[in-house]
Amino acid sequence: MRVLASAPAKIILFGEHSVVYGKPAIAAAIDLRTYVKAEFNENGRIRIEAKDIRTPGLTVSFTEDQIYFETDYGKAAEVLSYVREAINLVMEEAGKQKGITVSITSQIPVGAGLGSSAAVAVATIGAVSRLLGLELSKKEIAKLGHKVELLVQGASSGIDPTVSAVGGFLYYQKGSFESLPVVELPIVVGYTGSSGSTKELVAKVRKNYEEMPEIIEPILNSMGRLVEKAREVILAEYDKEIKFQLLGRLMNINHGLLDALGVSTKSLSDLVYASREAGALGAKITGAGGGGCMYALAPGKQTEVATAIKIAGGVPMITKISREGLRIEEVEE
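Structure for this chain only, please, in the form predicted on its own.
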C-alpha cells in the first residue's frame, strides 16, 4: 500500500511578535506544498528520502540512525527529527510498529519562516496514519503536529501545524483558534535567501520591552488593535477592491511597527519597498524577521511584483491562499 499526502506552507498575515505578548494574530495557508509519500518496507526500519523540487537533482536519503547526503539539503537533520517524531507518534496512536519508507518532495524553502517543519510533520502524519488505517480528523492531526513541534523545538504556539492541517485563514489568541472566511488574496512571497533566529529575535524584542516598556508597549498594543481591524475587514461584506485596499494599508502599517521593533533587515526592506513600487497594495515581513520572507498583496500585479523582488535580490514565489490544509492526494492499494 502507498499513500501520498500534502500539506501547505503558512504566512503570518498580521500580528507576529505581538502575539508573544497575548495579542491576536492572523495566519493563512498558502499554496506552496510539501508532499509526503508513505509505504511499507520489509526491513522493519524507518527510511526517509527528501527532494527539493525547486532544485533539480537534489536528493537526500537517510534512515532513522544515519543520514546520507547525496548533495546538500541544508537542514536535513531537522527534517529527520520532525518526520521521525511524526511517524513515532502515529505508530503510538495506532498501536502498531511497522517498517515504513517516507519520501518527501517540497516546494517550501527550509528555514524561511513559511512553516516548512509543520508542513512536513502534518503531511507525514496524514500519510502514515492513512497507511496504518488510523482515521484522524484534521484537528487531531493538528494536535499531533503541535506535539511534534514541542518534542523537536521545546516550545510551539501551535499556529503553524494548525494552519497547515486545517487550511484557510485562522485567527489566533492565547492558544485559541477561530477559522475566518477565506479571502482570495493574490500574493507574492519574497524570500531573502537567509533566515533569522526566531529565538534571538524574540529575545531582542523582550529586552527592548523590559528596558523601555513605555515605548515598546504602545507598539505592541497598536499591533493588537491592527489585527482586530484586519479581522473586521476580512469579516465585512466589502467590495473585493475595497477589502484589498484596506488590507494593503494595514500590511504597510504592520510592517512599519515591526521595523520599529527592530526585526526587519535591509534585505527584507528592499523586497518590501520594491514590491510597493511595482504596484503592490501592501507588503510586509511575515514571521520573526531577521531574514526569511516577506509577502506582498498584488492584485493584477503579481508578475510585475515578482520581477521587482527578483531584481531586488530575492526569490519570488507567486502563490495564493490555500482553502485546503492537509490533503490526501493518492492512495494505491
Contents of the next structure:
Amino acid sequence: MRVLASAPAKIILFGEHSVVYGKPAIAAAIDLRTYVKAEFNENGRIRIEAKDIRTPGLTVSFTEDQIYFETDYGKAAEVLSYVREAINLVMEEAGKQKGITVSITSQIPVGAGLGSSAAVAVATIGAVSRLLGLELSKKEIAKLGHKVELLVQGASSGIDPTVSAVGGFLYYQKGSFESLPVVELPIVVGYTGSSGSTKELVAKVRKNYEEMPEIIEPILNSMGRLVEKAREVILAEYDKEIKFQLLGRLMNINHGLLDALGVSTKSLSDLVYASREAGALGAKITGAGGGGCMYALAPGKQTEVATAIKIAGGVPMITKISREGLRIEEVEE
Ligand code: MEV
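If the structure you just shared is the form predicted on its own, then what does the corresponding form predicted together with (R)-mevalonate (MEV) look like?
Entire complex below, previous chain first.
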C-alpha cells in the first residue's frame, strides 16, 4: 500500500507575531500545495526524496537516506528536518519503527512565509500515520505538526499547521480554533524573492518585548483587538464592497503595527505601497516578515496590482483561498 497526502500553504490574514503572545489571529489556506507519498521499503531505513523544492532563487531535488544526515542543501535542509521530525513523532505515537520511503514535491516556496514547513510537516504526518494504521483527526495531526515546528523552529504559535490541516478560514488562539465562513477574497500575494527566518524574527520581537514591554505590549494588544474586529467584519452581513473596504483598512493598520514591531523590510514595504498605489484596498506583510511575502486585497484590480508588484521588484501570485486542508488517499498496489 502507498499513501498520498497533500496539504496547503497559508497566508496570515491578520495577527501574525501577536498570535505568539496568545492573541488571536486569522489565517486562510491558499491553493498551493505540498504533496507527500509514503510507502514501506525493504531496507528498514527512513528514506526521504524531495523533488523540485523551491527555495529563493534555486530549485533543488535530493534523495537522502538517514545515514547521510549532514548534507547541506541550504534552505531545503529545513525541509528535511521537518520531514524527519514528523516521521519520528508519528513512529513514536504508533509505537512502531519501520523502513519508510517518503517522497515530497511542493508548489510552495520554502522560506517565503507561506507556511511551507507546516504544510510539509502536516502532509508527512498525514501520510505516515495512515501508512502505520494510526487514525488521527485533523486536530491531532495539527497538534503533532505544531510539535514539529517547535522542535525545528524553536517558537511557534501553532497557527500554520492548524490552518494547513483544516483548510479554509481559521480564527486561532492558543491552540483552539474556529472555522469562519470563507470569504472569496480577491487577493494578490507578492513574494520579495528573499526569505526571512521565522525563528530569528520571532526572537527579534521577543527581545523588543523584553526590553521595552511598556511600548510593545500596547502594540500587541492593539493587534489582538484588530483581529477581533476583522472577525466581526468577516461574520457580518455587510455587502461585499463594505466588507472589503473595512478589511482593507484593517490590513493597512496591521501592516503599520508589524512595521512598528520591526519585522518589515524595504522590499516588503515597496510591494505594499506599490499595491496600494495601484488600487488595492489594503496591503500588508503576511507571515513572519523580514523578506518573504505580502498580500494585497484588490477587488477588480488584481491584474493592475500584480503588475505593480512586478515593477516594484516582487513576484506576484494571483491565488485563491483553499477550502480543503489536508487530503489523504490510500493507493492499493
Ligand atoms: C506565522 O506564520 C508567523 C508567526 O506568527 C509565527 C507563529 O505564529 O508561529 C510570526
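Positions refer to the first chain, counted from 1. Just so we're clear, the structure is a prediction, and the values are computed from it rather than from any experiment. Just so we're on the same page, rigid core means the largest C-alpha set that superposes within 1.5 Å between forms.
After superposition on the rigid core, the Cα of residue 275 moves by less than 2 Å between these two forms.
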